[in-house]
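So this first bit is one chain, no partners, the form predicted alone, shown in structure tokens.
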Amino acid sequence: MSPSMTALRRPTQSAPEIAAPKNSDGSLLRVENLRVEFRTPAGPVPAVDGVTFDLAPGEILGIVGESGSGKSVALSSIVGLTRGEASGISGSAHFGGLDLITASEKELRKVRGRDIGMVFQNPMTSLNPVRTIGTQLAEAISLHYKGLSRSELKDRVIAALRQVGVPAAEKRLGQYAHEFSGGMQQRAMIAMALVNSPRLVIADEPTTALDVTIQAQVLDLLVQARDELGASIIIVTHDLGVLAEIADRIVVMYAGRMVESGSVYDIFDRPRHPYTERLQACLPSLETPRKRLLTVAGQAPVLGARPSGCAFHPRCFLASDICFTEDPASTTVGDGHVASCHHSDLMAAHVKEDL
């Protein structure tokens, strides 16, 4: 376990606050009806369609789905990183009173890196290869906190690297990304995301291409950020198992839409959408007799070729005539548990039979 993160508290020479700590409803982030379209030769293609969720202060939210489900696009659009590529972004994302969807680029630059930290999927392509790790971390601080001396910046950068478990931090300030291992690169990315003690950390596939030991260490760092800095965390992943131990709530996405959301207990112990249940069936277990792992039959639809009715029906073992023609509405199936399935009751009975 890495040292305490108290050294990552914000500098006393604090920049003026851009947003209040919470929205009026008590949430830190409230996303409503988010839609994102991209231009293609065949016309606009929806990548995210009607995503709605909220995030409480200090909560860890997991967003899971296969590649192409829209999870990364949704989070990138919330912080304004798809504005140059998307042909249309609508909906709202209220963060402490500021709507990130309609905020100006100047407003977003003040929030990104200070109130919202980002951990990207591939640190080797996210870190600047021609600038040292220390220079990049120092820039992340000085962009938001003016007037810090070089020695203060250096001390803070060293503290940030130490807090995420980078050994010999002072000696590694002058090294470049290629001189770090994959695990150390991801630690440097996490240090950059946490160095200004953000209220929200968005981690996009933070454990991709890392061995299981390093994966566990990276996840521990994110949990530590929540526990010691009070940050809320959103983890985007295609691996439901990554979220089992650390998430408070989970959102399941398929073909650009949310198909289920609920507490980690709801999602794992009483899923109400067949896609969620199939994702779980793909996970190996040490607690049950050895058996052949299942897969989700078929393939996820490509952008612009979403099937009619429920998008999951070509792969669903519960599909009936209504699934082919009518898109299911989001239905509350429990306290804070929502599913978009015509047969959520049948799904509940199916899960009960397997218990």
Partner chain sequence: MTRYVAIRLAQAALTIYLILTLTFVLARMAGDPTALLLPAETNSEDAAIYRKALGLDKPMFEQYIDYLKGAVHLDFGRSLRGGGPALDFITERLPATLKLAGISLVVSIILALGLGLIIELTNSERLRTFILSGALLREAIPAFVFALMLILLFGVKLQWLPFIGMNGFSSYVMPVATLSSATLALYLRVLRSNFSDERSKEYMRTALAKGESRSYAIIREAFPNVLLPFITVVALNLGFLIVGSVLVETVFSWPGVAYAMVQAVTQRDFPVIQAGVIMIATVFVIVNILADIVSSKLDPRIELS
Second form
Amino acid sequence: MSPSMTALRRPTQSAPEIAAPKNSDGSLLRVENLRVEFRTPAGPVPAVDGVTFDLAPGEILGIVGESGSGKSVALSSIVGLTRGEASGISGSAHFGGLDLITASEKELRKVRGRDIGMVFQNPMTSLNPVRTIGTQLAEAISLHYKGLSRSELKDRVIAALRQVGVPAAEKRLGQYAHEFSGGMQQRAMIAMALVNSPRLVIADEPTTALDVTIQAQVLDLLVQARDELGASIIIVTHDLGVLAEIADRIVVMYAGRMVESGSVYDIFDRPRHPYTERLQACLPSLETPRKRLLTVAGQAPVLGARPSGCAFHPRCFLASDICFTEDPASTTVGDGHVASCHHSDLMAAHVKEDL
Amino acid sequence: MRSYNRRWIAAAAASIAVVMLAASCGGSSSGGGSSSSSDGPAVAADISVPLPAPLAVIDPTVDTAAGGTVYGVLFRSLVFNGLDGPVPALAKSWAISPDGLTWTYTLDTSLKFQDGSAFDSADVLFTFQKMLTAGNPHLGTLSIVASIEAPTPDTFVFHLKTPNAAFIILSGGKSIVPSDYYQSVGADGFSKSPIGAGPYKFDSAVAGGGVKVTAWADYPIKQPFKSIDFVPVPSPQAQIAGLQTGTLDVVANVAASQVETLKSDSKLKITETEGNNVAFIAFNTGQAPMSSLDFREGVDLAFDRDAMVKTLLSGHGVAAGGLITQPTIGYPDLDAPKYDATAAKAAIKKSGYDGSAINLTYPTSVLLNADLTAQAVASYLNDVGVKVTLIPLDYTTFLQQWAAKTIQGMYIMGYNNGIDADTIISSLYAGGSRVLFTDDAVTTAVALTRTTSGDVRVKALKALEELVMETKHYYAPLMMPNVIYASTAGLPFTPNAFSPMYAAPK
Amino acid sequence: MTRYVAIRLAQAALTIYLILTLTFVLARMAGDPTALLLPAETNSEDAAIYRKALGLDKPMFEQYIDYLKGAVHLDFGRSLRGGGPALDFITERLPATLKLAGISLVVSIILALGLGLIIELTNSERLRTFILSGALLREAIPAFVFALMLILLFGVKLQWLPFIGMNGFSSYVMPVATLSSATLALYLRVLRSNFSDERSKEYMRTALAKGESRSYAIIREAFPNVLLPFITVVALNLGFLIVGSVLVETVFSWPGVAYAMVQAVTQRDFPVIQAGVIMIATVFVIVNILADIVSSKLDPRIELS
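Can you return the structure of this protein in the form predicted in complex with the partner chain rather than the form predicted alone?
Entire complex below, previous chain first.
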């Protein structure tokens, strides 16, 4: 366990707040009907459609899906990072009273890095190869808090690196990304995301590129950030197993849409969408050791080639005629548990049989 | 070095011409109205003159090429070689022994060098001893010298291996340096601060191999210019541009095609004199069909020389009848061969020429308008049934093949007459390293020009030229471009065919 | 680092030795200088005496050994034309060339980086097309013609700038403009492609996620990464700068080495050619080592070893 993160308080001379601590409904982030379109030769195609969820302060939300499911695009769009490439972004994403979708670039810049920290999949390439780790971290602070002295900045950077368990932090300030191991790089990335004590941390596949032993340490750091800084966390991953240990709630995405969302118990114990069930089945388990890891059979649809009706039907073991023609609506299947499947009832029965 | 694609050069030249025209049109309109400030009184002026190549050294005893114009104003020689023949300079008079092998110069020891030191035969001896050292480039022109001596302070004697009437030109034109000064400062010191007896004194070096000279107050004759800046300006285009802006005052060798443009500028004056560079065709007589007199005569008759002057030189030149031309001393002034394609065809047929292609080599520079001239020659020859393959060579490569006598077929070249006919004779007639024929009659005729003087020599020269040109057709002379100078209007500038004459002649 | 410099210096010495040899061979292949040095009237016996006096009659290998011996003592013989030490002839002119080439190099880098950054920061396709077509147009005009066009416009027509020789600041303007603009299009293309590579890198996303603005990220994050391959390209193009100097020095009557070398080549002045080539090669080798050191300083991933 790393030392306490309480040192990562915001500097006292704080810039005027852009975002309030919460939305008026008590949530920190409330995303409604997010739709992100990209231009293709065949016309604009939505990569993300109808994504709706909310996040309470201190909550850890997992978003899971295969690559191309739109999970990363959705998250990037919320903080405005797809504004350059996307041909259309609609819906809303209220964060502390500010709608990030309609906010100006200038407002977003103030929020990014200060109220919302981000961690990415590939720490090696996500860090600038020709600038020292210290510089990159110090910049993360000075971009938002002007007027800090060099020594103050340095102290804060060292503290941030220590919090995430980088040993001999002082010596490593002057080093470059290639002089860090993969795990240390990701720790540095997390330190950069946490350095301003943000309200929300978005971690996009934070462990995918890492060793299994280091994966756990990184996840611990995120949990610690929530526990000690009170930050909400969104973890985007294709690995449901990662979420089992830390997520409070989980959103499952498929072909740009949410197919199921609910508490971690709902998703693991009472999945109401066949895709969720398939993702779970792919997890290695101690009880039923398998020689080979399974994957969900079939191919995820590519952008612009969305199947008719329910997009999952070509790969679904429950698919019936209606699945070929009609898009299933989101249905509340339990308290805070929503699924989009024509056969969520059958799923309920199927899961019981399994047990 | 790189060789440039010819089409690029042509395109570049065309675009330059367009821009230049535009620039000069604008220039003349602004300067319109009151013109002709020219031909005003000759005021002593400071002038700037371009040097086509930088001077590596200023030392006439080791350098034969770059500094010609500069040496002409800084130094004096034993005689001044004017258009009307040699005139006394450092030498008061000269005498030739009856066998033509001993030349005695009587020196004017009342003259001084620019540093005030006295001039006597020791200076002449020192200068020629240096020039006659193995490895000195002057050796080439002084190769007939057997020995030299300075018996008294005011006499200097050359003993020759063979007689040559033109020796006065060769020996009398060498710049004399002050012996004591040269030896005290050494070669490098002399080059950095040269002293001569000429009308202008060394003032200072100009960056990049130029030199500034000022009129020497103690020189017997008043000079037309107060000072002359010799500035290295290698590019002909930059020379003209410099003249147009007033940075430069005199540009030599102006292209005939630019004359009309420059004439329209009232601030400039164009001075045109007869040239001394004859373009000609030479034959390698060791090979068929060039060994046939009929063939050579046919080629000689194949050209409309007047038309070539009009088109290739824009009319700024004359048709040539021989290689030794005016204003060279003793020029025979032969008429140019008459253009007769029918006679040419007949002569070539008679020679038994089999119609196979003959190499026609030419240097791409030095020969004026080289490519166009070569193409015109090829076209005229084609009209009379002679097929040629053009072989352009860069000048230095050409020079080496020329000196080694390895040029096959025929070649075109332009060659400068000296002030005396012997320059051409020793290079192209007298069995020297560039002569591609052997002919006892020519050898005899050459000897006669060297052992005679006065009117007898003039007759001998005429006989030699008629023999080489009209009887044997060893060369087919083509044309001689004029020398065109452009200068700032109002300057007392009167060049002749051999020299821009910055110094007042005696 | 010391070891690296030692190795590089050894390489440099080898390079210079090879250049010495190559220069000797090429200069001798170019032919006999006596034909050029002596007047046309010279007969062949006198030419032979002259050749002997210059040592040109010795066996080639002996000449080569003499030449190498001299080179060790920086003695390249005396100019066949002028008689002075060949190296002096070059060293006297070297400062003028170095000043012109150095200033042109700096101007071309500043120009390219400045325009490249403006293009990236404004991200305007129209501006990019405008700047790049201008640079391409310049690239399409041979340096010689471009220089003459400048002379005719600014020298003759407007009479703003001098164009003969090196006299003061204003005389640098046109030669530097000619030399430094020649490589502009190339440099802008290199910058453009490097920038678009770097902009899609993940660290740029990190930068934005930190709250950096797009312009800030381009200057602070992408630019140092772009600079590295750019320096390599600039170093590789130093050769063009030297070739360009030959033309520019000739057209602008610049008292530098390049023009003196052209003269020496046409006159087959071997000692001057050799001294000049060695001098230029040495400068070139030194500049390349410097470029390596600079780029290794900028790129922490490169270890000098």
